[in-house]
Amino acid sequence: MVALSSVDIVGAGPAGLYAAILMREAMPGCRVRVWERNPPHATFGFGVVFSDQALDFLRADDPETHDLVTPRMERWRNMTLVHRGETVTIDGIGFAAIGRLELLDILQRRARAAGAEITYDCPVEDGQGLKGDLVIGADGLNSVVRAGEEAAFSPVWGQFENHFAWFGTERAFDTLTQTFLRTDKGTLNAHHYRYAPGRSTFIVECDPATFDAYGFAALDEAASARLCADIFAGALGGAPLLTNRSLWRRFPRLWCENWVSGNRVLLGDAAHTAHFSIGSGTRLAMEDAIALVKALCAHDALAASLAAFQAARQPVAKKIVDAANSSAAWYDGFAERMVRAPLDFAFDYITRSGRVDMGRLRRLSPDFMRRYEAAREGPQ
């Protein structure tokens, strides 16, 4: 095990705070200390989703944070589409969802219970100041820690076209949900999933046409709020949108082709990107967090440690930020495959990221394909 005594962790979010809690356990002598430049309930978004296979990780790894999260997130088993006013059922895709805060405020007590020391209110200019044995930075993807090193890190940048703003509405969905539609103005997706009962996360994406047809970049978030609620009432059943931070963006494409420089190294997002749309930026945070802290405890010297980390982790993390991206890719083209049936379009989607093959998919979802395999045969 690396002797360490003093970490500096750059960002209070899922990654930062896990981060700390498994510092602090695997090595209780080792002062810790988390940097957060917003106040302690300060958070983008509403809902975190998690896949099964997501949650299968964290019983494995880290039983007791499982066992803390689980009984708070909203399950289900099934996914629903919704296009040309027709709802297709995909089954056996299982998925959990928790409000961000709520997940946010079990690791706030975590990492203050194991011992780390949390300051929030308090920019960190470029981590340059922070004379920690190790500095992590978990500080999402306007990292100062990165910035601080760009050449370093070597950071590969792009974008996806679609337009996208995240917001709320007290409506509970059954199941993690999404609706297509085609309107006088263009075409737009909203992905919806409750995280607790009575609430759910409202994404609605739209691609560039679309966009400016509506007028959107000339609207507040109250008048995007309202617009899209009208757009969607079928969908809300009448009920409002709410909004937190619920700017229309582009989602960015990040991937550092080195996570490590020195003492540094970086986790989640200020590493790399996952579009939502796959639900796996949460998940992927953690893990790098777990890798780390695998490495540190396998190794006796720094810098071993961080190279063995970044060896290992990096080719898991990019088969999942790769699916990711062709998922977003999908999403940039959905209004081309609106053309298609249902069905056809229903599994268009499910296979969108390239991993899920036919063999899987009769395994995961029997009764779908039962259904898209019968009406592609026809009537014999």
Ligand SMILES: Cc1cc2nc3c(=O)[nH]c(=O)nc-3n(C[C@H](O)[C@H](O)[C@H](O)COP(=O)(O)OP(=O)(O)OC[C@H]3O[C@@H](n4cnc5c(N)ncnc54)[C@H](O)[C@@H]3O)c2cc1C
Contents of the next structure:
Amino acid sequence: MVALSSVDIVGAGPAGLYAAILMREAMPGCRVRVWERNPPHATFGFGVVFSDQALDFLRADDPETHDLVTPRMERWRNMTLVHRGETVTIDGIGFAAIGRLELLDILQRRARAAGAEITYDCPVEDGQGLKGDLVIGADGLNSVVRAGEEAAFSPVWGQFENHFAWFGTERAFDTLTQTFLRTDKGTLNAHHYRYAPGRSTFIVECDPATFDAYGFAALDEAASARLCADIFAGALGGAPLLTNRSLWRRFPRLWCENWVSGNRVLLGDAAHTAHFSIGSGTRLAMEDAIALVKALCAHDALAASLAAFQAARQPVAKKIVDAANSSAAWYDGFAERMVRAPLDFAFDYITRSGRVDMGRLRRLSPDFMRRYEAAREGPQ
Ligand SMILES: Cc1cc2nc3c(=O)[nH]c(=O)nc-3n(C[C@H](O)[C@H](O)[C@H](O)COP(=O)(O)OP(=O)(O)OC[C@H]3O[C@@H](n4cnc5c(N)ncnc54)[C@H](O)[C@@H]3O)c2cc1C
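Next up, the form predicted together with the named molecule in place of the form predicted alone?
Full complex below, order starting with the chain above.
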């Protein structure tokens, strides 16, 4: 195990808090400090989803956190897609969801109980000022730790075309639902699912032409929420949309060629992004922390352990990031794909990441596949 006397972690999101818990558990003699710019109960967004498989990593690696998190989750076995007003159920695509704030609360309590020192309301202006034996950049997309050594970390940036805004609503949906709409101003999609008994995430997404036609750029958060609630009144049953830093954005594509520079290491969104449509960013962030602490325990020298972390973790994360990028690219083109009939469109949707073969799909979603294949064989 690497002998560390102090670790500085920038960012108390899922990556930073989870790294703090695991570091303290593995190395009780090491001082672990977490620096967070926001107050303890502030966060962006609403709920986050995990795919069924995404929870397996917690069950295997950390049953204690798994047992704290899973009873607070909303779960469902099927997902629903709505196109041309028709509802298609895709069985076997299970997800579980939790409020982002609730997840962070659980991790905060676990980190404090493990002896980590968390300082809120404390933005780190310059990662170079941190003097821990190890400095962990878990400070998300606009990481200051990464910015301090841009050339060493070699970030590669891109951006998806669609615009999206992350809203919430008090309406509870039965399953994770994808509602696609064609209006006289263009096409839109909403990803919506409940993450607590009376709360759901409602992410609205549209292409640039639709974004311009609705004039979203000129609207403030509240006006955008009203307009989107109006457009999706059918799906929402007339319920309003709630805001929490629900600004229109385009999803960034980031991949750092290196996650390690000297005694600095990047985790989670600071190192890579994964489009929200496959529900993996939080899981990736937490799995990065697991891999880092495993590597620190398996080697005596810091440099060797960080190199081992990067070598082991990058290929695994890359597969998921590639799948997320394929999924995001599908969303960028959903308007053209909407010429398809609902079942064809749903099939196109579930095979969008390029990772699902027909045999697997028949096992995973037997009812949907029976309907889809019967429709293809029937009169066209
Ligand atoms: C619309 C949308 C929907 C999403 N849905 C899902 C989903 O359903 N499932 C899922 O798994 N993922 C989802 N994600 C992705 C997920 O939110 C991120 O991948 C995840 O939060 C990454 O965790 P992180 O700890 O690396 O970064 P973050 O969660 O961004 O945490 C970084 C922390 O660092 C702090 N920080 C930043 N700079 C500084 C500084 N200079 N000093 C001190 N503190 C700083 C920030 O305040 C923040 O608390 C979604 C993302 C978006 C945009």
